[in-house]
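A lone chain, given as structure tokens: the form predicted on its own.
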Amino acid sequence: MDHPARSLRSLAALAVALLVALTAGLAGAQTLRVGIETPAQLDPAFASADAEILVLANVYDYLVDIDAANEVQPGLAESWEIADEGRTWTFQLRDDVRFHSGAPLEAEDVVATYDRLRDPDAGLPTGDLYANVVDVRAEDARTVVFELAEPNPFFAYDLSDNHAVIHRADADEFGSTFDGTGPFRVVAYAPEDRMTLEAVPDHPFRAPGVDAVELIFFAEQSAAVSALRGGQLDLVLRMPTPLYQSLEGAPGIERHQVATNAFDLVRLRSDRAPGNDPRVVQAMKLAVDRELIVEVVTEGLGAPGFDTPLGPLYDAWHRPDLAPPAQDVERARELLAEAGYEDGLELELHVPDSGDRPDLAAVLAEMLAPAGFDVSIRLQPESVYYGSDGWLEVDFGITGWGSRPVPQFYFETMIACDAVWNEAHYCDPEVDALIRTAGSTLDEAERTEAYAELQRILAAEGPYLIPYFFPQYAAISDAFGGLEVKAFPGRTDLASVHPR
């Protein structure tokens, strides 16, 4: 009988050797090579990051799935209807689709993946948004049946939400089986390494355009820029202003910039000192240029923030006349020292290593210094600043938001006193009945005014500071065409991706 620790490196040989070859065999072919962070959980119910959306987005399917113009489209669902005053949606099934084991999609798939999603003794950050449905039920082999308590006019977008991959009724080993029924399967998986994924060419309704895609991982942006640069990748989805604006004229590539919602959320938390001090917050908003941030961070490239998640994407309801106060460092300083902090308030800031993060902690510092504020900057790899939720914890942080197709996510998971994701510990009844007002009327005039207030709120007290909301940047090389980049950019369809 052989060694254990043989039998364990003679395995792991094995497996490199299978995943070499398997490259080789697919060189001949046409392989899009795509540069992403590392994965960290590939389960669907708890994937957050860009990288870990993109792999789900293209091995699953959605029921219905958000376009470049964030209009909800068919996915596994070919239609629906909405009755008994918007709470209840009957949707309809394609009957040509297929898992990649073989099995049929059938209505009990999507029932299982919704419930498993709404458990509200699960502990997933989609049991608040799933909150308002009472049942979710399989009428036939083709039709699916959601209940809700009270009308949603949002529910379409909720149903598309980044977690919500339809997945086989019977799956348990989630983050390390793959079996969806999107444009490409998993055929091989080195958590360190890479991710080959092949077609799936006779996909109903996504076909690909290229043979296979190869998700390379890189630990940092700047590196896959340059794998970019010298061929070894095609594409690279994510990377900070600077290296986007670095590739400017640089033979063989195509830039592209799209606007989105993202921003970078800048929070003390509300609960404790010294957030809980208004004054605290009111002399953290006043001692900002934000004009100077967009232009020093984003190159000039962001839209303005006001300090509330609702930005210029949403143009029938943002508000850029109720903006924060100008910039007062002068009184910023009064209220400082009015709050206790003559000498001055020092502060850690919690800073992920992503994106125009890191340049934008520089710059608040700098800005937040003659106002009284000290701060030092602690950046972590992303990996870390999002692992075990440290990052809800810590009194003072920057945190990426990406973009969603309708705002009211952003204020039932970020901003409601008993949200998810609730990263300042705000809480404020006022705003807690606005935003229910906001989720559930469907009358439009009294969304917009709900969150009209909203704004005028969180602009003149929330513990935030908004200063812009980014765009999207990718690059790709010229021999390649039909990318179309997605405002959250783990959303983007690889299968509209072809050789030119």
Contents of the next structure:
Amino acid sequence: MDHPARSLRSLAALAVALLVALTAGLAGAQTLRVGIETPAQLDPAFASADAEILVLANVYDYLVDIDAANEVQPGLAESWEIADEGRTWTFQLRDDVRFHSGAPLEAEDVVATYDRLRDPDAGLPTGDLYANVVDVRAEDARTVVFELAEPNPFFAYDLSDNHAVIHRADADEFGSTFDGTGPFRVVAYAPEDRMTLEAVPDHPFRAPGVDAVELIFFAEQSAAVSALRGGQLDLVLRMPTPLYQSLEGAPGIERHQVATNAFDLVRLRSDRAPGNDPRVVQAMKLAVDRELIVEVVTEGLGAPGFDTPLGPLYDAWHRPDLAPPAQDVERARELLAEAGYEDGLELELHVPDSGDRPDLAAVLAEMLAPAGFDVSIRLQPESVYYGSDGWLEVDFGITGWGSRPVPQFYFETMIACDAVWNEAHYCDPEVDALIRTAGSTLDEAERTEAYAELQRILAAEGPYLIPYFFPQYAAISDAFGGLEVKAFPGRTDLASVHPR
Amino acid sequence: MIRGAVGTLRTTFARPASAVGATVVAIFLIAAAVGPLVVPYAPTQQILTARAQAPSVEHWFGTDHLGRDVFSRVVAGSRDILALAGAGTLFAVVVGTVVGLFAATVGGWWDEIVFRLADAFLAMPALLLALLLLGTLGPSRNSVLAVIVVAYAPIVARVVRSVVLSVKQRDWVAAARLQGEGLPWIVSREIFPSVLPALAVEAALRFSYAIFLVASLGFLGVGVQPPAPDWGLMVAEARDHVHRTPWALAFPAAAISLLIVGVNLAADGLGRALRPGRT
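I've shown you the form predicted on its own. Could you give me the structure of the form predicted together with its partner chain?
Below: every chain and molecule of the assembly, starting with the one above.
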């Protein structure tokens, strides 16, 4: 017969053993809970918001990747060669990559991915980007060759465009099934609510540091930050400046701030009155105090902007000395009067209700008033502002532009005459010629010269105000380390995050 | 008539709670009337060198993150919200009363059609209806007015109808009809006076709901547009900055609560004073 004390002791031992096993299990199964905005579109060809790209960038891999220093790094391609004066690019794929479904990665998958994105008839957002590609072919199972019509020194960056995650050649049902090669596989996706990702432990070059990731969708960034404070989230990517400031000294939370080339663009439509009068554009540029805007709107954390999209991150080309004219309210008022608006110019400023843009609008309205601009603000949810392309039509608007690894992107999609997102309807043949030179020359000095000239022209007379380049902010529980926030936060690699 | 009104007011003020409510409403009315003329700063003026200041002698309610004087904004905002909610309520009450009176008095098909339609509107929450309307009309003061009328006129009409149905079978109405009086005369002379007490209380209640609706729409960013000193909008703007400038959130929020509670207490007193059986 058992001694009651002994059976009690063995029971206690059992309980302790169970408890140890349980905690070990819990500690072993580390889940990273991430608060992001709600993805609206997860088809790689159409995804664009940070939350959407974050899903793709972690479930799939890119052919090549761009690091924090804007250098091209190997991805699914382990090496590449450039021949024929930059017209032929040959990529060697890794031989140890498998899709989540088990199939090995083959050159045909890469060909199919880019063939879809560049199809001129499909009308995809990437059609223009890859218009220069004449042919993509698989030389063998590991070799992919791209033939270009014109040399493109930035082609590796184009290949790593946010949309260009490599999917299987026979993939369909984009946006609802996700067979990627990335460090995380999709286990469950409840649209508008959350997505559960499970680590792929033997990923050949992005081994995940956690066992699972729970992406929880928040409509309100302030709600996500509150959840982080309360311990219901471990990581919040992207938040406006005041929320970031509010986390200063918050216990158990580590703040990350990364300088980017993202900017808020104030632009006056220049193909019709009143913006087609250069005096009105000048008056707008002369009326504002850029330093004060940086200090008030970004709370001093932004980098000063000089009305060109070529920011301080591109230090080889950035020319802050070619700055726009200094503030001169008197002169601005005179110019506006000369242009025929001596009784004031009424303008409706269209503003998406996100980031620091509402504050920028309020400050601008006050700053422009003494010069004779009578600005009324029209605040809209981001989805409405960008919806049905209304933002491309309005006369006066504020638009947020994300960070890109090379400046050529902005010139080609925003400023060239036929640019898809030429929201200011700006068109200057001289500027167009400079953009073409900068984007095709293989002579680095010539490119530097073209970019300098572009900055000089845009700062002096472009219908734009770019008062600052804003940093991106993230905050993470100090139980985790290894986070490296990218300038485009959606490209942040969650595989590098690990429990401390 | 005058004596009746004075008597009603006296009865209303006899209850301390109602007196407090009426006083609060009166203070806000005075602020709305003269406030914008006497506030120390223009409500949209940004004193960029004095951002995020705590309440002080210079800035009684402090300044917000853009250096705007919160006291000036709250006072100036009282005119906006009272005018919008007041005008909206007035229109809603007039429309609701006229429609309710006639449809209920005439009865039959008219009654059926009008009140089925009103029921359809009532089935939708006011805020949902508002968001739907503002989505199509676009945010502006006039749209907010329209929203209040559409949301509250059916409710007023319902209240009016219930009174009319109980009154229109009375002898004095039948007598008027037998005398050969026309419908407008019967409605305005015989029925409307009986509706008045219930209508007064209903109007006061609708007014407090309208204040809350205007503030909610401002908070959601679909009502009055920035940088107008709209209380709801101010709360929304201050929300992200609450750790640094809690006063910029607290004062407009307190103003909303205070005004709504005040109006409700006053309406409650009015209801008691007008209850049948009291003199």
